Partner chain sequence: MSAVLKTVNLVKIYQDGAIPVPAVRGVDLQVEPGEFVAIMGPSGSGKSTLVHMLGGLDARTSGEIWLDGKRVDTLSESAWALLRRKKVGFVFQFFNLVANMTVGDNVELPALLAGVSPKVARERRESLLGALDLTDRADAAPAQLSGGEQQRVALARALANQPSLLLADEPTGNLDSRNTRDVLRLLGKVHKEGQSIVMVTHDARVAALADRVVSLFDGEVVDDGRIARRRRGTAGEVIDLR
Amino acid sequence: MRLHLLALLAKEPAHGYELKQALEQTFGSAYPSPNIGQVYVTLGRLEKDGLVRAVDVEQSNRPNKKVYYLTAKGRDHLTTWVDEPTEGPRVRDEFFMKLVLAPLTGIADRMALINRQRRHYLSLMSDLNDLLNRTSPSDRVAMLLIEGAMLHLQADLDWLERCQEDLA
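Give just the one chain, in the form predicted together with the partner chain, as a structure.
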């Protein structure tokens, strides 16, 4: 969550609760609602690393609240993150390892593994279908995230078919 918070603070200084709300607003249902304790813990670490700094703001009838802002070092850190190419998703290799090693173990044959995995992927896809139907089209970020997950899953299934053709 470190860089997400830095990015929000690049726009304007904010206190912890505002950051939590901003995350929820930006990502809609695409982001598991962050717990406020976790936001404060992360801010504390960012402060310790010199990436953000906090000032106490007095409030009437209430304890002071801490407003956080980005330091120059924090901005550099953020710029590096945004500017560098992002690692692509790794091929999910655990199933592939099972598939390649299965004949050695004598526990299951490849055809059985592939068939079970296909049904598992379809069951995940069915979850995503439901999720897409339950997501409001105005929640654009969540819609795109679900579509992305579906495309990845389709690629996994196509690959499974290739494995079946060549290995089974």
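Alternate state requested, the form predicted alone (shown: the form predicted together with the partner chain):
Here you get just the chain by itself.
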């Protein structure tokens, strides 16, 4: 969440609740709604790291609020993140490690592991389909996020088939 908050603060200063709302509005139902406590904890860490600075703003009839501003160090950190390629395929996949190692120990059967993982992926796919059906077609960001997750899941399901063919 650190970099997401920095990106929003690069657009304009904001207080924690505004940042929470901005995340929800930007990503829609496809993005899990952040816990406001986690937003403020993350902002505190960002401030401690010198990536944001907080300014107390007086409010009448309410407690003061902190408005957060992106610092030059924060902008540099954000720029570095944006410029770096995102991690690609997982070579050390946790499920694959289980698939190879667990049968060696006698703890599990490969087909049982593959079938359990397949059921899990199909359940996730069903949840994503439900989410997609509840998402407004005009919410393009959420639609793309959900469709991307579905494509990744489909690739994982195809890979499970390959594992089954080659290893089981």
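Nothing here was measured: the structure is a model prediction, and the numbers come from that model. In this text, the rigid core denotes the largest set of C-alpha atoms whose superposition between the two forms falls within 1.5 Å. Positions refer to the first chain, counted from 1.
Given a core-based superposition, decide whether the C-alpha of R118 shifts by 2 Å or more between the two forms.
It does shift by 2 Å or more.
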